[in-house]
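Next up: just one chain, as structure tokens, the form predicted on its own.
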Amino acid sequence: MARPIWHGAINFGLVTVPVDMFGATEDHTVSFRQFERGTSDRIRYKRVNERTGDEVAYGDIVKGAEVGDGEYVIIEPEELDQIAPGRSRTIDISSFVALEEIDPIHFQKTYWLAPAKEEYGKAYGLLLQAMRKTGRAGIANFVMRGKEYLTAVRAGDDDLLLLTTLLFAEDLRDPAKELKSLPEITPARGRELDMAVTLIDSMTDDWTPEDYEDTYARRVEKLIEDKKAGREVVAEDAPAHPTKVVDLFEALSKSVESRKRRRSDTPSKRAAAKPSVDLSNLTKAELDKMARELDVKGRSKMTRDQLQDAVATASTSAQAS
């Protein structure tokens, strides 16, 4: 079971909701040691000091601002804590917004927020329903680990609250200074502006984040257990030529006639519409794979049971038709 990573208090006008916050997503990359080529030793890193060479606890080891000329102010981590003791302790909400209204280009690391006991969960609930209701997100700073966050906290497809840190606009790099030159835009000739919106139409979908997995780690893991194996690694095929202006136009053709062939030939609504087991025992992924196939609107928003009855309506009207 996840352990808390931070204990703190929403702050919603008035009301103050005590709150624990776990971390809502996890890296699944691959992850390697290093070693020196043609040995099998391994490097590791110590944190040692520079002028002694001896190696320093990390309980030891405190932070140093450098203020010119080599010299530097020593913080010792409460004295950080101190200087901002409420928003260390408390998720200030200064104000709600509409999260579309929000760049993704802020959003960097989503958590969960739960109620730090049951006898809070009234005033947590009551937060999370008028959030969801009014579709709003709260904009509100806090301090963690010694660093302030912008974030946004907003309700939950699964009755928990959850906070997105932000980068402040600060954060964020101009291109005009950052790029060597802006791109010049060439005005699209009609025909071919109108052939990339079919493109675009005919590629568009409802957003299913289970259609979408690591397949670069996937070749990582097979990689791995080829050489393990000792089989003969196989490399991908070379990244695609960029498109020259002449051919794009028929490019863009070719596109969407491969689009409409690869719908032609999925599975019909009919033959999708007759499921093989009971609908009450599918998990939440198989039954909004199903309600793909059926194109049920909105599936992605759906709970399980809301997705069981919607595939079920589908299939329905689908052998009926």
Given for the second form:
Amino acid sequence: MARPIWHGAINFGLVTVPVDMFGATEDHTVSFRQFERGTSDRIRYKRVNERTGDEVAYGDIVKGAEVGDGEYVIIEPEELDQIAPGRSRTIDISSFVALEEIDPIHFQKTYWLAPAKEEYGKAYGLLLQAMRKTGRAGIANFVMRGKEYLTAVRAGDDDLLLLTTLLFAEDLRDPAKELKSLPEITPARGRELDMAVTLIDSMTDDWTPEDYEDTYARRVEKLIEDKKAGREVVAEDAPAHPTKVVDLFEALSKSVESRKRRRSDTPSKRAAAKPSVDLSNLTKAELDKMARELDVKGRSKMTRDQLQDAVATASTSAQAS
Amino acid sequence: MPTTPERRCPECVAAVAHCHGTLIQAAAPECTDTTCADLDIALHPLVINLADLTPVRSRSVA
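Now that you have shown the form predicted on its own, what about the form predicted in complex with its partner chain?
Entire complex below, previous chain first.
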């Protein structure tokens, strides 16, 4: 059973709901330890006093901020809490936005917010259902372990509120300052652009994360198994060469043909029309998925209710055609 | 070897999951605590950037 990583409350107008925060994601990749080559000696980190060389216990480590010329100001954790009274205990929703408005470059990590006690379930459920109905995410700031987080709180499919930490605008780098040069985009030639768009259209699919697997992690696991068993490690094929500019149209054409052949036996979008489904019971995400399958235009800006109406209309049209 | 009286860790008192190691932020983050199972920055009160690990002797502390 997961332990909460934070206790606090979510503030929504004058409504305050005590919540616990849990990590909603985890890393699945192989975790390597470090050794000195040629030995079986582990590499370990020690936090030592730079002057004495003595190891320093966790409780004796304090934070210092450099103020220039090698001078530091020491800050105690309590002092950090004192400058943000309440912020370290509450997630204050200041506004609501459509999730689609947030550029994914801001997304960091997602957590579950669960009511801290059963008795808070009613207010929690109200907030969750209101967010689901509007399809909007609450934007909130809060402080956790000496760091302020900008977050988006939204209704998840598992009847839980999801909190995703976001990068502040000031965290985003300016490519014009960071890169040696920005790519010079020349207007694409008509037929090449059309063919590239056709290829994108032919590769357009529903987002089903279960369809994607970390094949590299599987290979790392196999490499470990092979080495453990003393088997020969076989190198994989070299990556593809860059496409020559003169071959671009031909390469695109072949790609489109290949996609068409692969898709020839896929079900038509009529399959998305499910007259027996009671749309009123579906979540916004489920309606959005159906809307995508039915090619409903402007669906990203629709509320849940608008999506329901649009899906119903599109389903009827698809069945009739 | 602590030189000051032991401080009660407020995170331990609050019974919230956290790590007493220092998270080293890098392309592949690491934690000084070898038992650390989650390199989420939110679980680490102590965080340092790999670039800051070069020893620099401070002149004075305010």
